[in-house]
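Only one chain is shown below, in structure tokens, and it's the form predicted alone.
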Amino acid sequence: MLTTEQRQNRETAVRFMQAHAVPQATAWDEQGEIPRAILTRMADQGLLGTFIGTGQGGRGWDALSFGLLCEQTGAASASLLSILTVHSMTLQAVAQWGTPEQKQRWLQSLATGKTLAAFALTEPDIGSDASNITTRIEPEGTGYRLTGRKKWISFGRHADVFLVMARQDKLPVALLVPRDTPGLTVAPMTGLLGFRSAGLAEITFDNCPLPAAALVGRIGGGFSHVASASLDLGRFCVAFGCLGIIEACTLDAVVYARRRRQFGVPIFQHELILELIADMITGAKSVRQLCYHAAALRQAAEPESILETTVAKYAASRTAARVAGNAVQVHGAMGCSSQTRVERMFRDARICEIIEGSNQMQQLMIARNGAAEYLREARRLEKGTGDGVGA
């Protein structure tokens, strides 16, 4: 059950997305661009820094309220969700690991949406193997020089500042790099399967000069602290965004199945269509529980929230891809056309199985970390009975 405040926050998100995003999302997808004015409207409504405290320019929303915003954004436009995600990941890094000076310069500007950010980790030859990125910094005077390339960077086309993962020698580092830094160039990316209006770009850093104040966190903590916290939030955003895709696809499939007639009756009366819809409804309800559980643990700052968020993202993205496929199937030929939003959501849902860690990487994390729970239970049972599990 949602609290009164959470219901109000959800309604704020619903009203905004229904008024400004849902009617335009397909056009954005076709044009390959989300107008900056939409992000300005989100900023004006305080929707770009909801989880930051009111004293720092945010709205002070709890974790579930932020998740509900991501859900409604995903239901409207996965591309807009992607922009919200990477902006929030950078905001999270500054709030958690930034120096007082960095917070003074960036935190309120990011939380209010005056400055928009992107997260730059992936490289042309490095994706899941993030520990081997080649982008590097070298000390020069009191600062650094940054050299390297990043690719598939959501909102890279328009971001004002980038949270960049790099290395100093063998030590991972995180840096805040403004867009106007000399030597930084942006190449837009097109011809994409999904997230077509998320402003993806390839970023090149050609001996870019940076002050020492660009470093976020300590040298050596770029992955273990800064990136891991940002990616955890990114997975949280994507999990709830996938829930939005699931709910939207299920809604459209049910409405269409009630209206579309074949063999003299609505196709909703055909049992194989009902089988598809039953699977969609079950997926929606199960994913919601996983997402809400992850939000509760995140709000309580429980250590296991990281694993449960990973579980939620993995399950939600797999379910979103399946449900979107079912929605296309229910719509038949119409589902293969941009006249329906399920066609766009089918493409976007596939991307959600890759971003913020591919599903295969999520499986490794879940198995390795989740197995510890079962090993502890096995030891407890052995101590209590003297017999091993399954004896």
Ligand SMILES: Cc1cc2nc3c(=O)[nH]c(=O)nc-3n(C[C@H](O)[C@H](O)[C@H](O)COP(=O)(O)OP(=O)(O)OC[C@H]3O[C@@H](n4cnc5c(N)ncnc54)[C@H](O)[C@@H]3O)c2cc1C
Contents of the next structure:
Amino acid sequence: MLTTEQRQNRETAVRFMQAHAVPQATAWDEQGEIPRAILTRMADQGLLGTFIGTGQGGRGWDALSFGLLCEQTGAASASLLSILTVHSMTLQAVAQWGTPEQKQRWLQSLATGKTLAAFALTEPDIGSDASNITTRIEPEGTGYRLTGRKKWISFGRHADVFLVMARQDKLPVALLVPRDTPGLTVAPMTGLLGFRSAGLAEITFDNCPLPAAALVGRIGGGFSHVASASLDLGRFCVAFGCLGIIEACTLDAVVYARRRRQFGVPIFQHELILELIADMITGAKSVRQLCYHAAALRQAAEPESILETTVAKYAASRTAARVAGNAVQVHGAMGCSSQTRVERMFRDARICEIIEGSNQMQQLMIARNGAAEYLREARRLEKGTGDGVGA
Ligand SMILES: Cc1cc2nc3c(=O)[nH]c(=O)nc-3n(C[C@H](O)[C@H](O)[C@H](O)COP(=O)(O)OP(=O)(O)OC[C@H]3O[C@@H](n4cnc5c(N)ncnc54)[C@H](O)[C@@H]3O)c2cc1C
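Now show the form predicted in complex with the named molecule, given that the preceding structure was the form predicted alone.
Complete assembly follows, chain above in first position.
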């Protein structure tokens, strides 16, 4: 059940996406670009900083309202969702770990969308094994020099500032690097399976001079504090975005199955089609519960919210890929054509199983952290009964 305020916030997101994103999303996908004007419109409505307090340029929305915005964005355009995601990840890092000076310089500007941000962790040779990134800083004078390469950076083509993960010697660091920093170059990436209008780029840092004030959090806390909080929010965004993909695909499949006739009846009357649709509806309803649960824990700042968000992202991305596949199947040849949005969603959903940590990385995290709960329970039962679990 949503509160009145959450319903209103959801309605704001629905209205914006229906007016400005849903009708354009396939054209953006074909052009490989989302016009900056759309992001400016989102910014004008405060939709790029909803979870930041009103005194700091945001809208003060709760976690579920932000999730509902991600759901509606994902239903409209996964590329737009990815821009919202990486911008929010940087905003979160500044809000949580920024010094008063960094907040003064960046927080309001990011929350109002005047400045747009991207998140740069992955490198050409380092993806899942993120603790072994090679991008590095070396102290120089009162600041640093930054050297390295980042790849697959969503919105890298256009972002005004990058939250860059690097190392000083062996210690992980996070840095805010403005686009106009000398030595920073951007090479657009094309030819992607999905997220085609997310503005992906490869970023090279060639001995870039940075002031000491570029450092976010402490030296050594780049992963354990800054990146982990940003990635937690990123998974939250992707989980809700996948919910949007699932709902949109299910809607289109149901409508198409009622209209399309084969063997003299709507294909909705064929039981094997109903089986696909039942799977889609069940997927939508179960993922919604996982996402709402993660949002409630996030809002309450419960430590379990990290695990529950990972579970939600893992389940949502797997379900989105399966449901989008079902939707293509229900549409037959039409599902293989850009005349339907399920074709784009099928490609985009597959990518959600790789970004913000691949599903294998999510599985490792869920099994390791989730198992601890069960081991605690086993010890409790052992103590209480004197019997081993399963005895
Ligand atoms: C569209 C798109 C947008 C992206 N946007 C960004 C962005 O904005 N910023 C950013 O920093 N990065 C971004 N990425 C990169 C993304 O985060 C990485 O692709 C992801 O972390 C996986 O890394 P990798 O591709 O190098 O795969 P690899 O790490 O090379 O893994 C390859 C395969 O091996 C599996 N694997 C790896 N290690 C293990 C293990 N220990 N056990 C089991 N399986 C394993 C992986 O799950 C995967 O299936 C983006 C990627 C895409 C496709």
